[in-house]
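One chain follows as structure tokens, the form predicted on its own.
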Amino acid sequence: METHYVQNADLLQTLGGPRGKRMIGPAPTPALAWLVSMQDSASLDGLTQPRAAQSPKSLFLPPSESVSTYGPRASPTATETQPLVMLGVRACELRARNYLDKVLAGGEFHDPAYRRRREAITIVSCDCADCAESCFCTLVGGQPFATEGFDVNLTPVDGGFVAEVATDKGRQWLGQIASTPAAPAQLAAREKLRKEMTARLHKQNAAYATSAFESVPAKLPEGDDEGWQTFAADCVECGACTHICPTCHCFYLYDQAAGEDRFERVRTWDSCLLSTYHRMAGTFGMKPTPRPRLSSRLANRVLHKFVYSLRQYELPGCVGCGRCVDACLGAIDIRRVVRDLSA
């Protein structure tokens, strides 16, 4: 691959560059980064803050769209895309997008409209100079620095970036930008960030026992268990969770009246920990859900991101991003329920 040095005030040019177009970055904030349009707000900061707070997954897959239209004739939705690019995207981003690929472009039935999406994007990724306490990927086979998956990949040094070009896409993108061939020097600072990363990502986590997350297929109780109750009982049930996790990709469909004689169907995204997930019809007595009690929810999302996933897809359905851990409003930490009930 090439690697270039991007100089800041060069690179900062570029986000402001023409609204035509699009590019998605992380803005600076007190906490942590969020995800804004860089024409609006450029800046650089984000990209040495900890990953940002809400998950790219919505570019590729919105919280809300319409499929179809149906009448006195059906039609799929057309899908609207536009060139894209996505900025500092980390390393559990792009692993979480793999996921998504597998089952929503990598089978026998893929989804249109993800794929057209997925082919105008252009990614951008960062390694990580900095990471919440939350974060967790080195637990589940992950490193806070990308080496496969992005068109450029960008890592901060002294007074800019390393550029590693490794696509079509990522060589035009780098094109518009100033740059010089990286340096020794430079290339070696690049290497010195990347231990101490993850160095202090296996620090943060020691009191989670890597061999636990090894061997979670082998050692995670069943659904029904009594030991999902524990953390059950913090349980809110809100969704956020499964809203705010990168790989997470269960929808709802409904209709809805989109004119005269004319009706939409919409998907949405759900989440399993709701009561109402997987509902069906039937009177009083006739189980309208296969999961009623919210531990063995609880249990369902746990085991299929450790377990399930891995017999379905061979991939981790976890990419230790820890934004789960953020938003729960319960204080229900992912890696100590592993380790405890792997125990």
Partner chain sequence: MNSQNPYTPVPAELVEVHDETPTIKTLVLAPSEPVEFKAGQFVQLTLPGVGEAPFTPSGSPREKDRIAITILRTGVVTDRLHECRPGQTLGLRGPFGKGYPLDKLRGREVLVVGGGVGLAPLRALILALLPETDTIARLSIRYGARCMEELLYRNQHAAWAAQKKVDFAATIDRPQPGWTGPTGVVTTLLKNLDMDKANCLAFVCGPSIMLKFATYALEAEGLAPQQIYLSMNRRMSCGMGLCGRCNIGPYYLCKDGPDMNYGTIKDYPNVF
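What would the structure be for the form predicted in complex with its partner chain, rather than the form predicted on its own?
This part shows the chain on its own.
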């Protein structure tokens, strides 16, 4: 693939101003970077911080959006399809996007709103030059740099970035920025960073790198196993883990009036951890639910990621970004769950 070299100052010029308006990227903070419009934060520093606190999932699959209007006076659903550049997407996030593609646009039925957003996005990914303590991509078959799935991929090297172009969309984006062909020394620096980061991730996850993670799918017990209760005891059923997760895509649909003789159907994130998630109709006070126990819902979430997804999509449902580890109010670390419960 073509590799170029872009100087920091030249890349910085494309942020801010009108072009930054349709560009979302990481703004540096003292803790984790935060995804914002680059018009408001013309800085490259977020690119060399660990992955951002939020995942970019909401750019493809917003927390709530109208997916259909119907009724005698309905107009076709207008989903925003303005082009958008996503800057600084990490390798784990690309794997997650790949997973969402399979779920929402890879089977018999496609989600049209997802597809429209997906197609309007140019992905400028970036290798990790730092990682969070909770990052564990290397445990689940990933690595801290992307080799596919992007339009352009950046690697921070001395004074700038090596930019690898994979698509025409990417070539067009990079065409707006002054660049030179990447020199051998710059490519060597890229290799060095990739090796160092991979080694660092292996090291920080050494305590979890057991046979539990080597076996794919994981040898986890089903939800009725008592082991799940130990972890469920710490879960406060907030749903933070599912909402922050870049692959979790559970939603529900609800309908509402959108004017006279016009109705709209809204797709809203849902969480399989919540007690209302599976609840069925029935006499008030005794609505039956197939997973009444929190431990079986927690088990279902983890099993879906590490076992069922492989059967359904031939992909693991966990990309190792570690966000659920950071977000969990009960301090449940999914690495520990998988390690301790895999026989």
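Positions refer to the first chain, counted from 1. Note that the coordinates shown come from a computational prediction; the quantities given were computed from them, not determined experimentally. Throughout, rigid core stands for the largest set of C-alpha atoms superposing within 1.5 Å between the two forms.
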Core-aligned CA displacement of residue 69 at least 2 Å between these two forms: yes
